[in-house]
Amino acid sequence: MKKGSLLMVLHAHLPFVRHPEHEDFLEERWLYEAITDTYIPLIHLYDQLLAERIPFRITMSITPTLASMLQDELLQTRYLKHINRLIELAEKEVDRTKNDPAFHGLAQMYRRKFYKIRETFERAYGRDLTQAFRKFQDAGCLEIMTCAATHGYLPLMLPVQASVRAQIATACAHYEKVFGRRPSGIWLPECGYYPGYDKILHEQGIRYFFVDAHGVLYADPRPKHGIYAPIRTPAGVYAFGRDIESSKQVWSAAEGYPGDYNYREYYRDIGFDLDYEYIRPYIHPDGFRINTGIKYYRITNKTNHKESYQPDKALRSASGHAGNFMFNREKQVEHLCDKFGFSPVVVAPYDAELFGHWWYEGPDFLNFLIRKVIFDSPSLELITAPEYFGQKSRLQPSDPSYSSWGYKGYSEVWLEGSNDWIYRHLHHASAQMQELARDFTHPNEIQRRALNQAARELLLAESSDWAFIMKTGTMVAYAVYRTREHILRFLRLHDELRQGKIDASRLSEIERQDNLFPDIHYRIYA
């Protein structure tokens, strides 16, 4: 009998970015880079563990917007073009570095990696990576959660509860279509929770969700076992609290593992380092330099001087860090179990894109950690939330507090001077959408299409990503454009519906561009 459990959670999310009106759109690379650096490396890890019959347990959210993009034929075709260009560049790099012993082996490493990624994407899973993750879930090794439909930040939808319900209901229906079952758990965007939302989750059959530590520690009444056991909300849904110590150990580039000097340096890419004319075919068509994904340096130190990346040393660091992480979790659960007499669960959630994209060795760290816990740990086991409910009885009745995992723990990231202007428009549009849903009970075909598209545009405008980008100051113009564009599209559809004059041609164009949730029904706002 183990003394405690480790619940590893990976939150895989990207905003819906799809621009068929442009041949090459910069922000679509967010998806292509995540597929190359994170999603397929995780698939390789899970496939390897499954082939070796290693009973791993990982919990992973795949947001509806991400799943929609992974299944989109246009984006699949564009990703294949992207990986083919990377293979072409890697072939050139192998030739260019043939007399450079520091970089030649690395160039060959990237070439092997890109060929393997293409094989996995195109042949193993027929371009649809959701089928890979569904396979692991069906095998009982991966617990897949849903998320709000477009990753809308739910606490700031408090005045418009219909939008909260629409975000959750749309997500659950979409999950069922993609993964063949109703979701058991949900990752609330940014871990954003407000008391009472558990009722909406319960309506959709959700059994559990995650909050930041203070969401549990400030719950009412205060739970006896703190964040080391889930709490049962008034509606009967279970809330798990994030463990602060394990999160910081992995997340922090300054204090955590990713800052190790042996790991690959993210910010030194040949897209910026090499001669412009040589690299020009592989950067943005407008001529400005971007990351290619081929990086030859390790972190080295905190100065600008960087030394060549050495994969063997990086792997040794990943193995050592996995051992250290397991040791610390063992001491946590042993202390809690021995002193307080219960079997604790340590919840360690992270953005999935940390593993592989930002932290190149992240998937290796997970590989080592999973194997060490399963084969070497006398006191720690990997577990998923549904398994925890089946084995444990320490379910504390309490009501989680308002909270998020953002800066300062509440809503400041998504509601401050750079982005606060969006909410009066979002709330007004939500109220208008409710009125449309109530008034159009028997629409004709083109009205039905316009109503469903209006619902899509509102959901897309509500994405927390746009407010987050405005706050952080990266790609702000794009975030502002997307927010305004979706709101303006919604308002025009609203006015056309009210006036009985729907522009069929324009509606078809919008449907072509914003084509997610094809089965959405506008009556979810009624």
The other form holds:
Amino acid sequence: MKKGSLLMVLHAHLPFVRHPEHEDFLEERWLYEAITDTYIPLIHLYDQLLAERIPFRITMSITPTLASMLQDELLQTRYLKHINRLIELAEKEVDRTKNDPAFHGLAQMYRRKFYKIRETFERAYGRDLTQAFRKFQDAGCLEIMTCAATHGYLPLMLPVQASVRAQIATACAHYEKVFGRRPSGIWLPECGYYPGYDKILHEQGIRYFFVDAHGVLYADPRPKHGIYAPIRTPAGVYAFGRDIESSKQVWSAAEGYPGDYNYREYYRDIGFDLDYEYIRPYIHPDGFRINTGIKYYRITNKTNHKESYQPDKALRSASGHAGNFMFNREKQVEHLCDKFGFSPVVVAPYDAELFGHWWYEGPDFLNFLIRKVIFDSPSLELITAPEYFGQKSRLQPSDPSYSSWGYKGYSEVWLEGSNDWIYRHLHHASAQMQELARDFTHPNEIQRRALNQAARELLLAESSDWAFIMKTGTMVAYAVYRTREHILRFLRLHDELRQGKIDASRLSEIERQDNLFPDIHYRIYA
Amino acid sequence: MNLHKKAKKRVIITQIMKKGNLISASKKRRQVKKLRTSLVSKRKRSKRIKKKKRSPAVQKRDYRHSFQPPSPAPSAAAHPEISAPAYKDLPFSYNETKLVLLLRDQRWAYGYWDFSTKSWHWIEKFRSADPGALSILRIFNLNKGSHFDLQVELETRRWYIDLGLPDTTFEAQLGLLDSRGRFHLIARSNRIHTPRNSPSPNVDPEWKYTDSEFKEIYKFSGVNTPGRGSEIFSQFRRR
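Got the form predicted on its own; could you also share the form predicted in complex with the partner chain?
Now the full complex is given, and it begins with the chain already shown.
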């Protein structure tokens, strides 16, 4: 056993966005871009490591909404169309840049990449990427966690805890269906924890979760090892605390690795740079420019002057950053182990979409980091939570504090002037759902469908993404629309159930639109 | 006097909070100054009104947060009768009298409330019979068994509340304070518990440590900078 461990966590999440009622829907591109930029590059990385028999250890949460979208036939078909268009554009780009040595190699790089992505998506995994991740989990290299069903922010559900329970129970049941076993760990949305929720996690068989540093540091009684060892909550679940230093090195836009001048510039996309008539077929059907995913520049400096991207230089930077990241973690664990005589675990969690989508070289960084830690490090090893528990006989009992990893460490992002209006509606719907679940003990077939759909609508309204978008100020109209729409659908179903007049054709229509969690059982709210 | 100043500062901060913006320190100072000026003149005005209208019993009370919120006064139509749902807009009211507290962070809570038509009629009747009655959010500190009052506008149906104390259980009551100083309950809230803002004072004897061990491990863990990483995180997402 080495002096300390590194627990790398990637949180993969997208809200449920699926609009069969529209031919082309802008927000569905969030999924297509994440598949192309992050999920498939990560699958390529894991496949490569597995082929080389490198015993890597990564922990990932794949949220139930994301897994549902990855398994959805309509979205799979639409993604295929999307990647085919990208390939068509890349082919045109190879031709357009043939006399431009600075860009021609890059155009060829994108063409190669897109063909490989299509191959992986369509042939290697039969369009269902969840099964790729399941394969890595079954091989013992990837630990997949669940998350709340629709990424509902749990501390603000405190007044109606039936909603917290429903979020967790639905997620666990869905996980079992997708990954073939019950989840061992959970990524609490936005690391949002409120004391007492550990009981609900325990009821569902969850063994561990993550909180931000202060969730552990302010736990009661004082955890002896700070964030460098998980604590055992009163209900017997383990809570790991996030390491701030690791986060800062990667997250920070100014001083973090992703700001390196050799890395690819996210904000210079040919969707905005090229001649309008040329790019017109590949941007939004309504004619406004959007990102295509093909970008030819590197960050270069802090001004608007950008130079062409050079993949070999970027790779060297990624390798250097991986070495630096490992060096710092080694110093951390060596110091703590030598001075205080315990083997610390450093928890480094990130949004998965950072790797590849925002930070193009992120998967290369991970590749270098994994190899360096496994082959070069005398003091550090990669670990997953279940492996960690296998090594430790006893962990300190302590009750974690209310916390989140959002701005200022609590709930301000999801509860402020722009979004506080949603909670009166969400709480009302939660309470009504609970009453429906208690009252309808023997529903007929159509009532059962209406009750299950009401539960789906409530869960969808609770996605923390809508409040987050309202706060950040981009795409606000869509977030407001989604919140309103799901609550209104819920209210209507509620009234129809109470009045005994269910509109069957309308119910079928919304079942077709909001089709996630087909096996949900409304009684989870009882 | 000091208490009075503190209360005034709280009022000012509350007003800024209600704007729901994150603002720079210098801008905040400018806003504080501006609000302080307007508050002083409001206070003078309201004192004159109080002298004319209120009974001595009410004037004696210390309304720590007695102020008019910056939002425009709601019209009489702010609480319309409940009509049949059309499922086009979210209901203004669920025709249910309730008060809910949500914990925003270590010291701030958010409260929202709603009324049934029956309660609203009762409130209107009460206020027309006793024009000096005040709408009060009474915040109970359940650890100490004490409380403080905030004068609120019932029609706004929401309020940010500076609880100010870590590691404490709070509950709130919404009600009307009549001219004789008696509190009439409208709704009682759920309970919330503010988190601690420092490491717990409790040490498990089975998990003892030395002072230097504690200091160093906690310093490494980032105990003085909760949410620091999170700020960076959100900064990145805003890029």
